[in-house]
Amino acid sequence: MSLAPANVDELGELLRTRPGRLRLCGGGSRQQRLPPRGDALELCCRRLDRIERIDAPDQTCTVEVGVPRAALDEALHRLGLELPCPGGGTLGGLFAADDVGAASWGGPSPRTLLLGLDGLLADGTAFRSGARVVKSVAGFDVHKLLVGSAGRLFVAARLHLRLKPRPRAEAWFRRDDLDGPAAAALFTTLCQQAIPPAAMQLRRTPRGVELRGRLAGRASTVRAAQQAFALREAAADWLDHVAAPTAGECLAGGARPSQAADLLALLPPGSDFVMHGGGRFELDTDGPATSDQLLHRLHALGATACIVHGAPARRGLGTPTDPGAARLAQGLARALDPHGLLV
């Protein structure tokens, strides 16, 4: 059964009636990456799809969580603005999942772009955190807890986001003429530039290894980077996730860009792999035995990862969690959702 409130007032009333355990859902594109919801009802926020304001001079906007990313991009493009982070689906799902992170090392990510939100606790209690403007000292940054929470702490209704102007010049590039170590070395070098690419990712597919990305800024800066690193211009192309295998599992994790060569060396034969410029990566395996072995080797490397696609009982298994971080997560869950209604 799915519940689909038409507006924020209906959402609040629904939560106050205490329908039981709930699983939040936007467009549904990431649901297969979460543990099974069991007897929880699906709370679909797709109808909360209003772009409430875009303040072009202040470079901020307010959107309901069900707004599709593509719809916001279209509206911003007409005003010469952009939301400078990758990721698709609904805006609520993008920020709650934060599964791609930054498009470049040190670049903007969902966490840095979320200025505030209007939300509700699982019992329907409304609250606000942060602000609609960039310069604010309005209390604790409770809204930042949305990022990466998968909707298990509270229900976000509206997001206040930081934007940026579209660049004066931009060019997408591709390098597919390098072997694995050389491509990884160039990936690391580009991350370390004073002005790194606005977006970049290292991929391995059955066809080989390739480096793709987007240069942005002044036209002279874009041309200089193209010439210095032989970055051949190509069509725009960005991959959020590796394709989920029909049989097997997907792992997602994080590492330093300087570890790109080590990650490539660990990959099982035939495994698809993508590493974003901010350090997040994904890969597929042929099954649990390979995944478990790889998780052990990733932990030894100092990287983190967990299974995001596979049998329901396997999703979420990963490298050891820091005990302090685990206690903090448990404490936040008890404070914000003491009855465990959001799953």
Contents of the next structure:
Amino acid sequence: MSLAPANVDELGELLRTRPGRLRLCGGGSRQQRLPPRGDALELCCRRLDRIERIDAPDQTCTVEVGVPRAALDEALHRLGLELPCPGGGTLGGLFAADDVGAASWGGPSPRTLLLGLDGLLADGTAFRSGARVVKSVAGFDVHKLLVGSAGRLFVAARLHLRLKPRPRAEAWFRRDDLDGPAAAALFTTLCQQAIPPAAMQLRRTPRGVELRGRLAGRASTVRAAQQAFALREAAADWLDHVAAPTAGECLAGGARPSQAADLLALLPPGSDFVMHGGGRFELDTDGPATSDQLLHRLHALGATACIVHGAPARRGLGTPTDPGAARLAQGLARALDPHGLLV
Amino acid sequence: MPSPEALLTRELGPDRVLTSPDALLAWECDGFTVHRSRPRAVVLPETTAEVQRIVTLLHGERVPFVPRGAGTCLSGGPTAGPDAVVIDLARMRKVLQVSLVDLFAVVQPGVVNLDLTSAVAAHGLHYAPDPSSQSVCTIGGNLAENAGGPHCFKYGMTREHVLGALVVLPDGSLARLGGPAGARAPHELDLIGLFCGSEGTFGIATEITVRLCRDQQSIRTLLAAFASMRDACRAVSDIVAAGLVPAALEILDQATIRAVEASVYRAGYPADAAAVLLVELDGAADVLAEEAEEVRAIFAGHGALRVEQAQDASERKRLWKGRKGAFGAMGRLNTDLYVLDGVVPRTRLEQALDGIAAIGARHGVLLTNVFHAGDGNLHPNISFDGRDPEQTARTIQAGREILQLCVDLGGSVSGEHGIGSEKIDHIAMMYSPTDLEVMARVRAVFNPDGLCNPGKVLPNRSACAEVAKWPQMTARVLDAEAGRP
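Return the form predicted in complex with the partner chain of this protein as a structure block, the form predicted alone having already been given.
In what comes next, the whole complex appears, and the chain from above leads the way.
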């Protein structure tokens, strides 16, 4: 059964009156990547789809969480603006999952673009955090807890987002003429530039290794980068995730750019792999034994990872987390959702 | 039973535990000098293990404690009550690791902001957040306050540059938040993002991992003088609307210009201008030539009286000298300076400045303005004589009304200075009791006993009363306004 409130008031009413546990979802694209929801009802935010304001001169906007990313992009494009981070689905899902992170090393990410939110605790209590302006350090930034929470701490209803002007020139590039170590080295070098690519990813597919990305800025900056690194222009092509394997598992994690070569070397034969410019990566494996072995190796490397696709009971297993941080995360869950209603 | 001071002395030795009233004088306030309170002791740890032992001991003794960096905060954040021990982190000033490949550094909290840039400058790198106090303020303090600075218009505030931290929690346990890769796994909470800006109430960061930025190929710094503040503000709006992203967009009003020009920070600003706008562009050299021309055209469109462009590093330094020294220059105007910090949407800057002038006139206070125009982050400054209670009360009231104005215009009561003790009664202008209750729940996860920097950020009358006279003074002003005896 799925509940789908039509507006924020209905959402609050539903939380105040409904019994039992809930699993939040937007467009539903990320459900396969979460632990099993058990007896929880699905609370779908897809109908909360209003773009409430776009303040072009101040480069901020307020959207309901069910707004599809594509709809916001279209509205912003007309105004010469963009939300400068990758990720699709609904905006609520994009921020709650944060499964791509930054598109480039040091570049904007959901964490940096979320200025504030209007939210509801699991019992329907409404609260605000952050602000609508581009700069505010007033109080504790509870809204930052949305990022990566998968909707398990509170229900975000409206997001206040920072926007950026669309670049005057852009070009997508592709290098598929390099072997693994050379592609990884170029990936690291591009991350180190004063003006790195606006988006970049290193992929390994059965066809081989390739580096793709987007250069943005002034025409002369774009040209200079193309020439300096032989970045051949290519069609726009961005992959948020590796394809979910029909059998086997998928791991997602984070690493430093210079670890790209080590990650490539660790990959099992035939494994698909994508690493984003901000350090997030995904890869698939043929099953639990390979995944467990990889998780050990990734931990030894100093990278983090967890299983995001596979048997429900395996999802969420990963490299060890710091016990202090884990204790804080559990404490935050208890503090904001004391009855464990959001799963 | 030995006293906490005796136990601390046993841990650190007498040289690193200060208790005499004279020695404690230097810790009685930060840059917000209205709020003064001498702590019961100051301790000077040098390692994470020492911080951990101190915090464990104080937690066990139920003694409140306050972490402190250089004390340059402007909101009373590190000012401790008379029952609290200050944990001064200034001796923890080692750069522990620099990665020239992945562009990050791991530093102790007492490392001075500018010293970090100096340490990596030879490699063509820098640390981007640059508060005006960057030559003395520390990375630990910057993390606690989520510090900003002129260049955060383009590069973002401290949070965007902090990747992780090793934190001594208020019960003495350790937590490692984030990491050098920013390598949070999917579905892990952004704990370092939450910790940054928690004003020393969530624990003490003893190792901080920050991102380093590659120096840009070229920098162009331009200064334009305008006949009115309105022209300067509109030039800013047009620069942003043109899709330009300068590294900095700073405005100084006439009173500030005159204070600067009469001080050791003299930078050659035109003293007859109503406002000067400092614009810094950085990037590839050929692009900057184009962008500087665009900026000049916008200046001309708004009737700039004079435009100056730095021709070399020394001229750039001169143009910035006035801006960076503005707060110091205002020290000449009276014995005390109340540096306010509010934010409005950039498009409401003119309206905000008109309102601020009206508030200043109504309360008869001397107001100057220097601000980060690109972010809409205002710093109205009130020069006053803190020895005069009536003048101080008018200053406080004017400040309160200015912050209310910022909120009414859709902004915030703080852009980069934090709430501290200064704005503890003002935060409710932005947030409902429920909003504040949610924040309190989050704080209680980190700091359940309230021993770590009590009486800061969130209103809590009983804690405030222990901290010092400042909140009481604010309360008196509010009572007077409400007609209460």
